[in-house]
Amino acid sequence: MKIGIDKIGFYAPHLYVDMNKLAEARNVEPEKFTIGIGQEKMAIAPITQDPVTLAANAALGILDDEDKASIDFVIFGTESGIDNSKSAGVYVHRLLGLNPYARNIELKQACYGATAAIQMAKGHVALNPDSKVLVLASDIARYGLHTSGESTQGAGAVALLISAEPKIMALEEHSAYLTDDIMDFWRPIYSDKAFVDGKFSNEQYIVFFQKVWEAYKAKAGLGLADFEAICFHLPYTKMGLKALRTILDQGSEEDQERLLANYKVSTIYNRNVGNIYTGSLYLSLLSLLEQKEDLKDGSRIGLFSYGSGAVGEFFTGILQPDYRNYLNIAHHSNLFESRKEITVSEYERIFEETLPVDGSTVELGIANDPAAICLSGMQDNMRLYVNKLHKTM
């Protein structure tokens, strides 16, 4: 029995900044952004988007009715929650009115969070092949206005649904991963703001993806010969790069060629949103399916997963026949084409507007959000939530 990814889904907030104007207004040269790091544009979220709002909207644009009554596992993958007892995934299921005869859980482990949710969701359908699990992939990269991390930021959601005879890609069955307790990246429960020792943490990020590659290529008997294409987890999308290059020698000329290629074409669209950790490799992912109109049913995909702290994970997908007709490209490509760029005092302002910690009550201006699934407000230190379609609160 195949299992894999049959439905996917993203949404990013409908603001953001261009990166060279953000790059003049901290005295940086542009190219430091857009070429040193890769970066074109960053996700801006109004306060009326949160992480449960950007996964609700990210399932909303791929499930139907079959799926949302098929649904029995819902795993959110976040580090930027919103709740340390609450999931975020069981607001997402009233929102998008999910099948309640289900599990609701929430993973954390930085950005490999959604890699872990995928792995169990494969086990769930293996012993329930049936069932569906709705996998959401969410967050909003935070680390301070005028720091070294700002250029890093995003915002944005990616859902996949995980089934039996899945519609895009049949995940394979071997997986290489790692664990080191390292402190790379981290954020206290106490900050909204991560900590980072950028250098250290991409050095590691190189040494995790050689290790899980060689323990793959010894488990499964497989090179760079066998890929079509390897995606990565991008905080940045010069990141996966500077790892791809350091194991292309293994592979011939054509091998290097092929593989280079396609990664540029994997990045389109995280060049374009930002770091939405969980979600980053996902949109990698997303980026190529949509944006590489010649890949090739039966394909082989190469995915790398890392989450600072840290856990990493290799693993591989078979693309399925007819593949690219199952996904979502038109609307994805006006969800880019439809946003709005903010000027960065604009952006400055957003950022800095937070929600009230004291149990008081705010409502929020959703009229200015066109999102289908918005936070309106709080009131008595709970979120509230509105899904236009349906008035949801």
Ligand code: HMG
Contents of the next structure:
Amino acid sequence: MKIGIDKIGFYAPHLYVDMNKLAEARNVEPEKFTIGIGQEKMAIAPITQDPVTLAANAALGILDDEDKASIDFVIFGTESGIDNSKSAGVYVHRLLGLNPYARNIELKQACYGATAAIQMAKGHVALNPDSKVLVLASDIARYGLHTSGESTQGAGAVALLISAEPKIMALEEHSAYLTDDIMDFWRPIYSDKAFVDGKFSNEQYIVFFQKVWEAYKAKAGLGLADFEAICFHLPYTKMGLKALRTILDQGSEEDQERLLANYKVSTIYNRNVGNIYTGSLYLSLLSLLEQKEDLKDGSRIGLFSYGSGAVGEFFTGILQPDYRNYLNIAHHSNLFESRKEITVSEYERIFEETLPVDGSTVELGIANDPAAICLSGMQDNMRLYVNKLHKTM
Ligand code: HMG
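Please move on to the form predicted in complex with the ligand, as the form predicted alone is already shown.
Everything in the complex follows now, all chains and molecules, and the chain you saw is the first one.
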């Protein structure tokens, strides 16, 4: 039985900052951000969007009534969750009207959370072939204003429906994974901003990639020639390229050209959104699938997942017959086109906005947010959400 990605959806908030303008405001050459880091636009979440609403909006675009009835497991991968106890997925469950006879949990290991979720979903479907699992990968990346990590922030979510006989990509058997206790990036419970040892994190990303790639080759007996493309976790688009370059000499000239060209396509969406942490690898996969029109059915795609702290994994999937018919290309293109640019000072104001932490009541201006699902306020230390389509509170 094949198991894998049946549907894939994406959502980013409607606001962004142009990286050239951020560079100007931070007194650095724009090329540092656009070439050195490889980012054009950075998605900014207004206060009416949080990881719950981003994920719910991503899933809203792909689920039909039959999916909603068959999903019996929701796994929410995030490292910017809103509650230390309750899973963010439980809110999404209600906002989307999913079958209540389902499991629902949140998983955390930095940007690796959604990959762990997909592997768990695969096991669940293997035991329950009629089940569908909704994997949500949703985050808001915050390093702080004027920090060196600032240019690698972002916000967004990817929703993946995992099922038997998937229409988009079947996951293959082999996978290689690695854990090592390192402090390259972390966010203590008391901080809403991440701490990072930037250079060390870059180094470790590459070390993890090389180790899991070698371990994968030994397990699967495959090499670069067997891959049409390799997608990477993309904290910024130059990062995956740095890692890919370290193994390119293992392939022929043709392999190198193909992998580099496809890498470029796999970074288009990420270049325009920024780091969305646990969803970044899957946004890169979506970019490749939606933007490369001649990518053939049957192609093998490699996926490198990295979550600081750190856990890395390399695994693969095969594109299914007519997979392009099951993508949501027009919806995602409309999402990108209808975004609105904000100035650096507007971004700074939004960045500093906070929700009450003293139980007081606040009502947020959701009329200014075009998303269907929004955070509408807070009351008694509870977040209030609204699905404008259903008027669900
Ligand atoms: P920085 O110190 O501001 O930048 O930090 P830099 O001085 O290293 O420059 C960046 C690049 O721009 C360099 O390229 C420069 O040469 C180039 P490189 O040599 O590295 O290829 N550059 C220019 N290029 C063209 N024209 C110019 C120019 N000027 C400079 N004029 C850093 C950069 C990424 C370290 C920082 O932004 C940061 O700390 N970011 C956050 C951490 C991060 O993203 N780490 C990535 C690996 S860890 C990971 O992926 C996990 C993560 O997603 C978290 C999780 O798992 O949850 C982060």
